[in-house]
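The data below hold one chain only, encoded as structure tokens and taken in the form predicted alone.
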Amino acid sequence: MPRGSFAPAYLKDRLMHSAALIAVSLMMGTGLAGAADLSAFMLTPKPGRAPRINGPGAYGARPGRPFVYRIPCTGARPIRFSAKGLPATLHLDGNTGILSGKTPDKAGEYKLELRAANQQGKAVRQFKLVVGDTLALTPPMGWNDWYTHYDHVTDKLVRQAADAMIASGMADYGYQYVNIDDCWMVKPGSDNPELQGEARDADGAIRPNRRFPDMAALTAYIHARGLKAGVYTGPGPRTCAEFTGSYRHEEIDARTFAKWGFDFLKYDWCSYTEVAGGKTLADYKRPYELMGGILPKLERDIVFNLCQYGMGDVWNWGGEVGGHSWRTTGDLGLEKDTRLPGFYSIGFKNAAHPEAARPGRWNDPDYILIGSVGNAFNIQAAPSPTVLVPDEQYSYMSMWALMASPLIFSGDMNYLDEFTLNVLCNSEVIEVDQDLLGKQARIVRHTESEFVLAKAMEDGSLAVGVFNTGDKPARIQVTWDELGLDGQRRVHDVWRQKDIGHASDLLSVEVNRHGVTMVRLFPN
């Protein structure tokens, strides 16, 4: 598993957690009859205590911005960092693995050695910093609050996430955002005290609630652990959940981000639509070009997401808004269950758009909602377990994974049981979801009872997962021939990280209910 050192308050708390996940799966039986924990179903292998250097190959930034980077690296601490071919502008604290300061004023790609060594063992890899116009080289990672803490979001529960990030490992496998969703500014009208007050100051620059009293002193607590901060609005007069929005303030919003020191930034359609004018193309590019248009122009790097549910086919053009991902659906966490989960409908809608997804500009099908989750038909309702049973939380990470799509977790981080970070944190289903080709994956086929996806690689492999959708286990055959490959392959499972033999014309796999089989296809 993932380092770790949880404080010991939440020890009872997570074990209390996983009881009670053993007790829905019973329920919904799945035969976890007489188990003490969920260990017996975990697939991801424990990392080794020498080093291992995760995350992407490649990072894109423009030029002269500030930078902070957390080399992400399993294994037994402490670990001494060191990289050779270091710009000028940049620092690596060796301790901790953080690079910061500013990229090269200077556009280019700048080649890394990144190393890290143990009393176990040494590593090394090869990285580009890609100095440039194009942010988000690969799909984001990180955490976002939203579907835990709904409008009770804090300061401190923020900061508690930003640690929980390092203290799990999940920092370690390459998950660096730390994102506040709605509810952090002024609530117009509230008759909460910690929510009111003036919406803008005097200059009309946007003003946080009480529950944030020092967005800049935040971010910079973010930073100092090597991780990102994200921040959310939207551009309409109010946010989805009421609070201010950014509508005829979109540059001054935009320059506050900044000026506080965020990295990211969620864009909610919500109250727009209010004063969108119509239902045209136009009207549904209108505000995400506005805000494309600002923030390149800013002195610090913002990924931008569009958070507006896939209207006007938002794919096809997300990318020329300014775009570096967005939302192809509703939320998640108000789809509700069919004869599958909820998370099922989501990922094959959002699987139909293969090819809008490149470096850069992302397919984004919403949050990973595993481990312990509020309820968004409830927000005021404590969290609690998530109901998907062992075989569909690793289905659903393999589904995102394949679909190039952000691995953004909204499960409460103080929460983290050891079967949720088994799901999160396997740096070969990362490293799938982070390849530098930057293709999503394609559907083979999509049946009833079964879903297959096929994902092209940097290296000349291929990606497959195998889904089964049916009620029953079932041995599931996907030919060369829809794969489109011709000749032996070396079959490797990436969940449990091992070989399992060769074939030359068909993969022939049993999968369990509602479970999946994932595969890379090397040439010999």
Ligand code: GAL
Second form
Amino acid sequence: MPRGSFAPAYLKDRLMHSAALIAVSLMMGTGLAGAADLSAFMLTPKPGRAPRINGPGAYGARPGRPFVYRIPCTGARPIRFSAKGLPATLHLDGNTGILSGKTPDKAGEYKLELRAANQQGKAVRQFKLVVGDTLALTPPMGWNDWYTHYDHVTDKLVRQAADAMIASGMADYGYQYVNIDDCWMVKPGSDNPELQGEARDADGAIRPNRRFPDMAALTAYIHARGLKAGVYTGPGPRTCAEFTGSYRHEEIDARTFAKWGFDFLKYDWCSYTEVAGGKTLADYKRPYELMGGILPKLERDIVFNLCQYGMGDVWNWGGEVGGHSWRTTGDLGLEKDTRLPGFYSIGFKNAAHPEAARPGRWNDPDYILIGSVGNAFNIQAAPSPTVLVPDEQYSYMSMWALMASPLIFSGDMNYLDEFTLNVLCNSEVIEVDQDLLGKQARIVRHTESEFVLAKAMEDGSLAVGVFNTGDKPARIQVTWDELGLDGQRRVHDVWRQKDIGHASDLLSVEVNRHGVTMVRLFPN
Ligand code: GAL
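Got the form predicted alone; could you also share the form predicted in complex with beta-D-galactopyranose (GAL)?
Entire complex below, previous chain first.
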């Protein structure tokens, strides 16, 4: 093999793979996807039976606030958890691995050593609790109901999602937010009795609709599983789905969310246009400055997600106004693209702002729409299997991880199949997303048929995604010059979790149509 290039062994299966893939996409096209056996396309190896602690190496929180964190850990249960260096204000449940209590009153870095042991082995992981004023040191991970449940979301469905996050193993990889989107409030003028009623109580506090009988009980249910709860509102009089918004009730709504026990707020512009007064930068910032000023004063940490579709180049100021993440584009589910599926165009737009991302500040290209997922063009339709072929799904997840995007799945948690979990739950792919350096990949190359991203990692390695956006399989080469590298690198296939050779001046890979090769290049 020529110096500096390598051909991974799995490539010999490529032709067979492509033929089978065509068969699967045809089946998907005829609605038979549920019957398709996608096991032949799974890239992520099964986790070992010995414990492996996943999740980020650091976690940001404010002083003296309620705290809950379930140590993400794969391996055969039962696993026994312990921790060294635990602040006195926190408690670890040795059976579940759930840390809970309050953060220390004193700001500073608390160095913990997390341990997990079972009959097959043990794992040790350094974990820094950074008590200060920065939340979301790494991109939030979890689930949001929007693209599955739309305007028919209920308390029961949200609880089921929390249960499924544990039962499916997603929580063992770091998924932890269970986020309610629009439509939990009263809908003024609705002819549906479940959505009718007083929007606010006598004190002006927001009321959930009848599908959410007890918000505090719901967040308690989520927290008892070591997970976190998210809620949605907007600065306008009405939300996008015409439910009650927070206009002129910002403070009381934020306090209510904290009192109920929410840990995450998505703040969606929508009808704010009617009251914004104009389209200047100041008009775009105003509602987010207002809410961004209120949240840090609450008795509870609430991660603040701006949703205003990128107006006024939000990536330039979303962090300044207190946002931890901000949508850079319109809704992914509404994206129309003639040649490539919608996630590509959204991803390309989001990829243009790598300089905006850093710990506590993330570009948000919207959710991961795979598995069984609804249709944003017809929100009453029942969810159905994604039309994305396996290669596209791996590309989607790789792009999001390389862009240090929030990893928020929005498919149906009650229909998580093995293939979907194989895409969502690869510890090494997630490690790229959650890296503590907090860099978003830069665009190395973008042509009609090739897209290359490179993300600097804390340990000095470089994560690289080589995407084939052309219509047939292709060999793609990326030089060290383009990557800013020099000298020999060990090439590690991130999806397959194995070393595949060494290279000295270029990466040369065969990539399936709409597929990806994602590697990490290590100095040794
Ligand atoms: C849109 C938003 C979506 C979803 C929807 C709810 O504006 O971008 O993510 O939240 O509103 O109505």
